[in-house]
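In structure tokens, one chain follows: the form predicted alone.
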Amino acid sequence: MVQIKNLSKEFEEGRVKALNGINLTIKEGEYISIMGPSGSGKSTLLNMIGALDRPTSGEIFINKHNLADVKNLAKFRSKTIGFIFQLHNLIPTLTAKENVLIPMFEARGKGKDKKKKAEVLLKKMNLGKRTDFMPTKMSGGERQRVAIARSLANNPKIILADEPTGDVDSKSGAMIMDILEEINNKEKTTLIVVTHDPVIGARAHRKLKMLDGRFQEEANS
């Protein structure tokens, strides 16, 4: 599902090397965690996999597509990848259902069917009674579950989660990980979680550690 070859990313005209010759293969349906201290390159790597940024050198293949050859990255992302961020990135002036609908705007289908799907996704997140709530009226754990529902709107093949439990309490964090792991198990969606929390990281099937833009151990499987 993901293949990375000799990937490097530099900032400040080469003075900062965020990624330094990364090689990584992730199979379809795999669940991995990427751990490491701040500045180790975890989030930069996730941004590369998610086609949110371009590498300085190296190649990234997602579902056999070389990202360097993809002309419309935004369209590719919307169809292939679901994103979950630490700060959920919900639009505060929209309801939970309206936030989940955002990725579906360009998808084919009737508006009423999309609304129904958003409601079904929120119900799966135990938010059936919160569909018309604004994010400001919801708890941190509830907002993050809305973000998970939004990430599933277009049936992505990959979910990228960057510190998904970093802004919630331990109970909410465990619930969030239970939901993500159920999706990985039932839907066979590839799940990549970046975290600094060793308890969260240890839950993954495969655990990778980064330091100074490199993996500290063999990353291919």
Contents of the next structure:
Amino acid sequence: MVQIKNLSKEFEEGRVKALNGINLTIKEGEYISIMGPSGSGKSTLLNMIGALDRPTSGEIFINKHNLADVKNLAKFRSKTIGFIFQLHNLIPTLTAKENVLIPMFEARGKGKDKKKKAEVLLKKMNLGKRTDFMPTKMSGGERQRVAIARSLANNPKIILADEPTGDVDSKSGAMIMDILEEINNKEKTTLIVVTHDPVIGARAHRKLKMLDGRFQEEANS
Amino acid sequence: MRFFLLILKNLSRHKTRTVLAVVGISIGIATIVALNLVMENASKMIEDTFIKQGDFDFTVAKAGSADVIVSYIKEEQINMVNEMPGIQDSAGLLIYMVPFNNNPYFFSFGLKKEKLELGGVNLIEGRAFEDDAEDEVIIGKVASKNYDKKIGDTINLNENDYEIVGIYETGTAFQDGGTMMPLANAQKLQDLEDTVNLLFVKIAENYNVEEIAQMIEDDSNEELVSIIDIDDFDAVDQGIKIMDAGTWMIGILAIIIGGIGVMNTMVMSVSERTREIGVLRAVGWKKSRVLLMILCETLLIALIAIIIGCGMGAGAVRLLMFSDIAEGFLNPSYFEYTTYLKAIIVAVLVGMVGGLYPAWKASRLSPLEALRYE
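Any chance you could show the form predicted together with the partner chain after that form predicted alone?
The next block holds the full complex; its first chain is the one shown before.
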């Protein structure tokens, strides 16, 4: 599914090496956690896999497509990747349902079907009665669940979650992880979670630790 | 959710800011609409007065005059025109501007009684003045209504009392808003014996109007000019030309000022939404869709401004009509589509000018940089 070869990313004209020759292979349907201290390069790696940033050197293959050769990265992201951010990043003027509909603007299909799909996704997140709520009227956990529903809008092959529980309490955090794991189990969607939280990290099938832009260790649970 | 709804929601975030941007463009649009309505009214009035009305075919004036009221055609020139082959009839008109009531620009026209019909003056009530009567006038329909003057009433113009003996109609607000008196009397009052401002000329059958008009210009050594259409009017009155240029200048200024106002609004809006734009790009929105979203927001501001600005402009002209100066002068056609078309073009240009830069800026944002934006 994802193959990373000798990936490096430098900032400030090479003074800062965020990623230092990373090699990684992720199979379809895998559930991976990436842990490490701040500045270890885990979010940078996630951004590279999500085609939000270009590497300084090395290659990333997703479904055998080299990202360096993909001309329309927006289209690629729309079809392949589902992003979940630490801060939910919902659009404050839109309702929960409208936020879920945002990625579907680039997808084909009837508006009616898209609305139905947004409602179904929110229902799956236990937000069936809150589809028309504004983000400001929802709790942190609820907002993050809306963000998960938004990430699933275009049936992505890979979900990239950057500190998905970083801004919610532990109960909501556990609930969010339950939902993500269920998606991984049922839909066979590849799930890559970046986290500081060892409890959250420990839930993954495969746990990676990073330090100074390299994988420090890899251990199977 | 439709794309349009998203644009509406984006604009409704900062209502005051959006309203101020709309007001900024609306004022520009209102100015353009008001000026154009007055301009078109003036052009139509000129066309009706000097070209279309009455039995005459065209009007002759003194070439190079800054205004028709200083176009002085002397008796020998009048005679020259009248003696030319193909001239069936002509009527000299002298324009006399006097203060009346609170209106410093009240017009009184001098025309011979037997030339009233040729000059397009139709009596609708009473009788015509006698050419030798020094104290008789006929009053225009609009002036009669505006100043509540009827047949038998007296009107004081320049410290002289005149008896109103008839009410006339020409169909042009310019003439219907004043009075008419015998030509000789008007000439005497202005100390302009044997002089007229304009000569209405009727061509005999089987003669070509353009040829005769040209002949008048040639035979007078270009001292006279024939006004066959509105463009010829520039030769005797630069006012319309200056007003037209002024209208366009104001239009251009409106584009610049309105454009900067909208640009400021949209640059602030894009800056505040940087993170959101990052999210949109991260979830797969193409650059072109982000560009379209911001452009549509500015164009919607412009569209609302068109509606408000057109209403404000037409309303301002309507208000102006209540003033003493404009009374009887202004009779604009509010449904002249070219005026509104100009306003729409200006507003769309304002939207494009003001929206393109912020839209381009938003579309060029790196999704990652935008997501990191605090």
